[in-house]
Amino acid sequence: MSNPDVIVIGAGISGLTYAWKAARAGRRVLILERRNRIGGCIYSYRFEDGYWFELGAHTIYNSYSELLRIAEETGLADRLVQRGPARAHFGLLKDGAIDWLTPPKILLRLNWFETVLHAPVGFFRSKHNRTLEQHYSGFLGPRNFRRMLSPFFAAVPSQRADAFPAEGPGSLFKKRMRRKEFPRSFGFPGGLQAVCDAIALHPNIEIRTGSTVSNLSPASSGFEVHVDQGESIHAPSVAVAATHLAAASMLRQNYPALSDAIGRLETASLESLGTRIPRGKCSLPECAFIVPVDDIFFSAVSRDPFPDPGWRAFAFHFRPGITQEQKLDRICSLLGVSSTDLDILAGQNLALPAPRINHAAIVADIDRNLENTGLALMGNYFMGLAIEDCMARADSEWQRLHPSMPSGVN
């Protein structure tokens, strides 16, 4: 695309959401993506026979209003698939044994004497300026937190989440209005990446994969985006939707204060490895996921909520520094299969933000330094790691820079 109106750096769900809004407003959008695929943390691994499983984000809910808005605009809302019964069945792995649970059974595993001791005080204590561990230990007791809640909280962002803020930017749980005309949790044929694919089909959007941006600089009537291959592309408007590490790097030369603010974020590494196996080879009961209390992985997420007659699939989210051989051995031992039963091994490595109690202050500092630059800035390091958090930030950035043009203009 020559002479784009908008350049978006990064083709994760944040950048794609911003590009969609710009394209529907009549802008010609060029997306530059360093990887050879789009989607970012959304990664639906697909087979030629049509089977798929999620290597990244795996669940969406009817409280995700921004995602549902785009699903309606792209026609995907008529194709959503409700998750099946396995969504409410999960395992807690401890000392080599799996305790199969449903949400009500979790309550039965709590030490209620400890809960009774702590709840009267913890119930009335504000979440403000408290970590997840501080809040829920104060509410249920520290032993209950360590034994039950901490492993499940770690499974959500695939990193230890005890030090996450209990509320506000960076927190795991936020109150959102539900659209009850949709199932509570659901997916799409072909996986969550169907949303990314639908956005990419807009005629005003062009995507170049394998394009790494090294630097961007202000220019007359806009910005110059410098690509590693030596190309320089001009556009009146630029939106940075790269990872927080990449964003800090490309902004360092011309926007040092903004780069420094982003650089204050802590980082957690994640190594994911997924596989599918013939249905008859795995004796584990159908489930949504397995969470270990103490192991080399944070969670093993199953494709079972979208059952298939011939295959089952699992995505393991490992702690960093585990060898491929160790990963393979752990996958086989947990699933009770041999390596020859695995149809494929597919993986990805990510560096994710690790929000801490000062996350709101860091976000405020980033936004202060963003003012008057003319740039849009978005990603999973603002409100949180959830898909809806990323899409909501992209929407708010579009509205901030285009206040006279409401979201969703055709």
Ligand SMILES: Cc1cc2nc3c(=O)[nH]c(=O)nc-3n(C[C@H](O)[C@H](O)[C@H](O)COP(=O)(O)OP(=O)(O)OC[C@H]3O[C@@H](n4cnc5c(N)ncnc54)[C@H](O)[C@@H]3O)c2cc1C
The other form holds:
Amino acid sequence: MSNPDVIVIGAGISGLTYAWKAARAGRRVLILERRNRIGGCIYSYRFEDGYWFELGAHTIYNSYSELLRIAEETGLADRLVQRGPARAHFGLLKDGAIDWLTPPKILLRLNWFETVLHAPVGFFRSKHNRTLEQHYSGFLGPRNFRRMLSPFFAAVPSQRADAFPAEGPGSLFKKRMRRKEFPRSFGFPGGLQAVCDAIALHPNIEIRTGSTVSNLSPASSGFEVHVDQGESIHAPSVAVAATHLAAASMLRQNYPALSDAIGRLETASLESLGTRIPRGKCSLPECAFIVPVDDIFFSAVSRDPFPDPGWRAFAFHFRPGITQEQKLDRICSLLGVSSTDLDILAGQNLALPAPRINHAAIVADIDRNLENTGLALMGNYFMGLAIEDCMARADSEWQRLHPSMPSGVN
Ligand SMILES: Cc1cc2nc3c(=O)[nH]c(=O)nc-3n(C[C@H](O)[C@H](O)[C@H](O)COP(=O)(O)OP(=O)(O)OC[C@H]3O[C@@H](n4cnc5c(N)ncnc54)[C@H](O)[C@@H]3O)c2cc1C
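Can you switch from the form predicted alone and show the form predicted in complex with this ligand instead?
What follows is the entire complex, opening with the chain shown before.
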């Protein structure tokens, strides 16, 4: 595409959402993506026989209103698939044994003596300026937090979440309206990546993969975007939707205060490895995921909520710095299979933001420094890591820069 109206840097769900808004408003959008695939943290690993599993994000809810809006606009909402019974069955791995649970059973595993001691005071204490650990230890007791809650909280953002803020920007849980005409949690044929694919089909959007943006500079009527291969592309409008580390790097030269503000965010690394196994080889009960109390992985997420007669698949989200051999051993020992039973091993390493108690202050600082630049800036380091947090930020950035144009404009 020559002379695009908008350049979007990064083809994760944040950039794709912004591109969708711009394309529907009649803009010609060029997306520059570093990798050879779109989706970023959304990575539905697909096989030639049609089978797929989620190597990255896996669960979406009927409270994800931005996602549902785009699903409706692209026609995907008509092909929505409900998650099966395995969605409400999961394992807590402790001392080498798996305790199979359902949501109500978690409550039975709490030490009620400890809960009764803490709850009367903890229940009324505000979450304001408190970490997840401070809040829930105060509410249910520190041992209940460590044994039960901390492992499940870590499984959500694939990193220890004890030091996350308990409320506000960067927190794990947000109150959102549910759209009850849709199932509580659901998926799409081919996995969550179907949303990214549907957006990419818009005729006003062109995506160039394998294009790493290294720098960004203001120009007389817009911006110059410098791509690693030495190329420079001009556009009147630019949206930065790369990871927080990449955004800080590409803004460093010409927007140093903005880059410094983003650079205050902490980072957590994650190494994911996924595989599929013939159904008959794995005797684990069907489940949504397995979470360990203390292990080399944060969670093993299964495809069982979308059961298949021939295959089962699991994505293990490992702590950084584990050798491939250790990972393979852990996968095989937990699933009770041998390495020859694994049909494939697919991996991806990611660097994620790690929100801390000062997250709201950092976001306010970023937004202050962003104000007069004319740039749009989005990602999973604003409201939170959830897909809906990213899409909502992209929508609010679109509206901030185009106040006269409703986000659903055709
Ligand atoms: C294992 C895992 C499980 C998760 N599970 C869930 C879940 O179940 N539900 C949920 O709601 N959320 C989940 N999340 C969180 C959610 O998936 C992510 O936070 C969200 O998808 C991030 O989207 P993004 O577009 O902001 O960033 P990303 O997906 O990271 O996209 C950024 C894109 O920018 C590109 N890029 C980086 N640098 C450059 C550059 N210099 N030039 C060009 N392109 C560049 C990257 O390659 C990438 O494609 C999960 C995340 C992970 C990692």
